[in-house]
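Shown next as structure tokens: one chain only, the form predicted on its own.
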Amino acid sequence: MLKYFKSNESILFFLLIILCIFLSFYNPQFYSIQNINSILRSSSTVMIVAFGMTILLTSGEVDLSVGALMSFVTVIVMDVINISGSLFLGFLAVFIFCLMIGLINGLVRTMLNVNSLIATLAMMLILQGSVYIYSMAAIYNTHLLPFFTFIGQGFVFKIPMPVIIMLFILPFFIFLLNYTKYGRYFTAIGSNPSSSSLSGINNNKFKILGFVITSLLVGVAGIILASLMDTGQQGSAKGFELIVIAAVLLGGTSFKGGSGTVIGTILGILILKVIDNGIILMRIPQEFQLVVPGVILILAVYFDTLRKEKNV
């Protein structure tokens, strides 16, 4: 694992065993089982989107919608299995309909040329309004299947199921971006996209394939917070884009495209979820649970244009 471990990682790495020191002495409680797997569970729904995350943005995209579709994803889940009894027809009926966000979404960015941060903005908002059409109130579990509150609540050998459904997943993206013809494609279409296409890359085949995957992949996180809260609720993700592109940025993805790491991303995550479990371990407002991110993503930001300056 340590040779993924490049400069920026190196200095997210010792800043998050600095602050987890700080909280440990600041409050003892912060390393019990119970605290750990309390940040592990919240760290792996923003993971699993935000391996999604790195590709779209390391080929020079964005995806501002996915928390308007994780929260629709807990109303459509909730509501099929309730009607169906049905696991598979509940998880299918995610796929299709995150399948569809995410074709949308890519084609609009590359047949109506649209610029990815317009368009996922408007299908946030396409979103944020149609969930409320499709249920006026929150939907409640009524099928009780013993296995859906187990994906969200359950654990394996003292693990959450949540973090096994994440480490499950972490490999494909590891090899992907580190090993693959195609993890090289994402890349060479975010740091030059005329000649990645002279070079015979279709852009806007793989662009389409980064809006997909990452659609796909907050079906899968939406599954996961639905059975962590039992119901489906219309604004249960309500910042959640906010949360991915932040940590995805502090991680050392570059905003403008070129360059990504899932270990830089996972750093990230911790991060802030770390921050937002001390928050609450000192007992300061709750609210500084989004101003933070917000810091980090202006600050993100403008180191990412420090470097792309500096490498001129």
Second form
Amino acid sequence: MLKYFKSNESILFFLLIILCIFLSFYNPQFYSIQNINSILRSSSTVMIVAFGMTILLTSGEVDLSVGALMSFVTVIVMDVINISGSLFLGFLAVFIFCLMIGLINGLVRTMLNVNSLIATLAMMLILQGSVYIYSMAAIYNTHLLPFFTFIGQGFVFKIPMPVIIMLFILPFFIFLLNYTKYGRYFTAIGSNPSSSSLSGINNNKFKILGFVITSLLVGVAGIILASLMDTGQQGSAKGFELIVIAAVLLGGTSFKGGSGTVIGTILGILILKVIDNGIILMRIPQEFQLVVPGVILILAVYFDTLRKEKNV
Amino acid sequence: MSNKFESLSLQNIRKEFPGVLALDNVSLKAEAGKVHALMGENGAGKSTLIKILSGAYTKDAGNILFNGKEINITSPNDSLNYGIKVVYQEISLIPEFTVGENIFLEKFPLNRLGAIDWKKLYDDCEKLLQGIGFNLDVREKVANLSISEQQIIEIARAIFQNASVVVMDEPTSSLTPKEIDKLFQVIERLKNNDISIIYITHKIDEIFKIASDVTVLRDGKFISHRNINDTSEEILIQDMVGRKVDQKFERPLNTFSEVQMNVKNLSTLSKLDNISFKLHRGEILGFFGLMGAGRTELAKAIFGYDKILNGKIEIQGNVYEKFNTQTMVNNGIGYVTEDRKGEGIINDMNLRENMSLPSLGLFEKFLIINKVKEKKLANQYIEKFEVKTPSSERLITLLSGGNQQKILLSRWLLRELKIIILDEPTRGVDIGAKTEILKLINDLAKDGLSVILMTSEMNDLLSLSDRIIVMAGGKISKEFSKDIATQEEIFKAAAI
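Please give the other form, namely the form predicted in complex with the partner chain, since only the form predicted on its own has been shown so far.
The complete assembly is shown below, putting the previous chain first.
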């Protein structure tokens, strides 16, 4: 595993260890299985979406609509399973919907040439509004299928299911970004789009792919969230996109594109989540749950810029 | 600046950049009420000289005399204080502001309350424009004006305070003949106001209309200063290009028969107008053109980077009307850009990754890139081209321009290639690397690669090309075979 570490990642890793040591001295409860499981479980949905966001940011794009889409997914999956009684149909509906949204995001970005910050902000608004057109009220679990509840709330060998799902997806992205040509293409497109196009790479194709992958991952995360809440709720993942983007940036991916790693993203998420947890354990007012990560993000990006300036 | 402006002279100016002597002993004298033309090929040193005048660069040696007294220009501010104003090729007005706002941008007239005195601003503006013989609604948004009108506003902005010398850099490059006439009328007015104009252009005929003196630079050296009445088009071209062609490369004498690529009636929205040519196997086809002739646009259109409006390209029997860069790369075409930093290297990647980018398929097995194989091939090319680097894993940004260029050439040469398009392959490259690159091009062509060589270096062009196509204004203006091409003829064909 160590060989994927770049200098930025070792700093994050070090920071994470220090945080954990500090918290376990402060409150031994930190090391309880329940606590660690809760950190990991709440991290896993963020991680799943962040894998896609890492690809997007690496290729110089961003998707602000992931939170709104995730909320929408909880509503769709709950509703379709309630009506049909079939998990398969519920999941199918989710993935078709996500595929469509990802495609639209990608096409608006590439064919209409709208900046992705604006294109996906618009998509966010559209989804936030249209979810209420779909259903005004929250949708409760009336199908009571046990496997559905298991997805978000179950355990296998004492490990929460969402973590297991995340671990199933993770190797695929490590593989994609480190071992295949696609990883190179995403970096090239984000670092210097003209150069990659002049090397015969179809930038638009890969950008669309990035948006589609991200949306599909949101589908997975949305199903987990619906299972955890046992409800399909219109605003359930509001603000989720900001946590994802903050974590990916903290993990060393550049907002300008060109550099990013999955391991860095994972470390970024764990640091944010451990800080979250620490704020609760230390009985600091909960409002700081947003303040501290905000400050850390600014510092992290600042140090990253400093490091890069030194290198160049 | 209270005393009246009489003359500004540059004497024996010298400027050196690392590895390049940009200006060597250059002199020029601009006198009040006269237009002094400054001519030379791309890279002759004109812009460096202007940048020294405007304070963007500082000279290494030589004197600048203002009305005969030595002055020091160490910053743009110094230059402005002496009334030296440069009007650049690119328009730098704010489109959403009015004519008046743009002209007085740096110094809005204020009323007693400290707010902008709009009435005074527009009155002054009207007076100023009338002074140079130009009538225009000063409250009009700049975005609604034609290019030539915008250019004249640039000039007005330059002279609204105490201008002594106005430098115009290729002012007519994007103007229509009618607009040029208008500009010349404004220049006449400036002359009457005892302003001196340094006029940079490629267009020889313009000089005979407005200039009284011509200075020619070549390769950073002062070549000649002539009175307009003592010179002719022929003499000026001779001055600009008249260097000896050295470094003859031995090119095979055989005639080329096998057509590799056939470009038919290619046009683009931006520039190109009905371009047709054939490229043969093993041939080096040189393209020459002055700034704005459309060479780079042609390269990018052929390569599928810029959309084409009309026309088609035939490559070994396949006809393409709609294509992108991927199509062309798959057809065995490579393109090395003139803009190495902006469109060539990928900063976040090392040498190996930069080299293998278009050819990752070569190293792929079951989707996985074989990095050992990739590294081996990268090292092979690093060795072959003597790239100065400790390893293939070094970031490309840490290399010199010449070495980066070798990496970009390797990017294409490590794959199976039929045609390579080289856009200014030796720009910003030191002499040693330059010779190596030229020799490499020659060797590649001998092995059957077809080369499109776009260059402003007359020397490289004449010594390597089997055929030379000269472009001007987005069109092919003339084609020369190797044995009849001369520097003078080529330049004449380019400068229309």
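In this text, rigid core is short for the largest set of C-alphas that superpose within 1.5 Å between two forms. Everything quoted here is computed from the prediction, not taken from an experiment. Residue numbers count along the first chain shown, from 1.
- With the core held fixed between these two forms, S32 has its Cα displaced by under 2 Å.
- After superposition on the rigid core, the Cα atom of F288 is displaced by 2 Å or more between these two forms.
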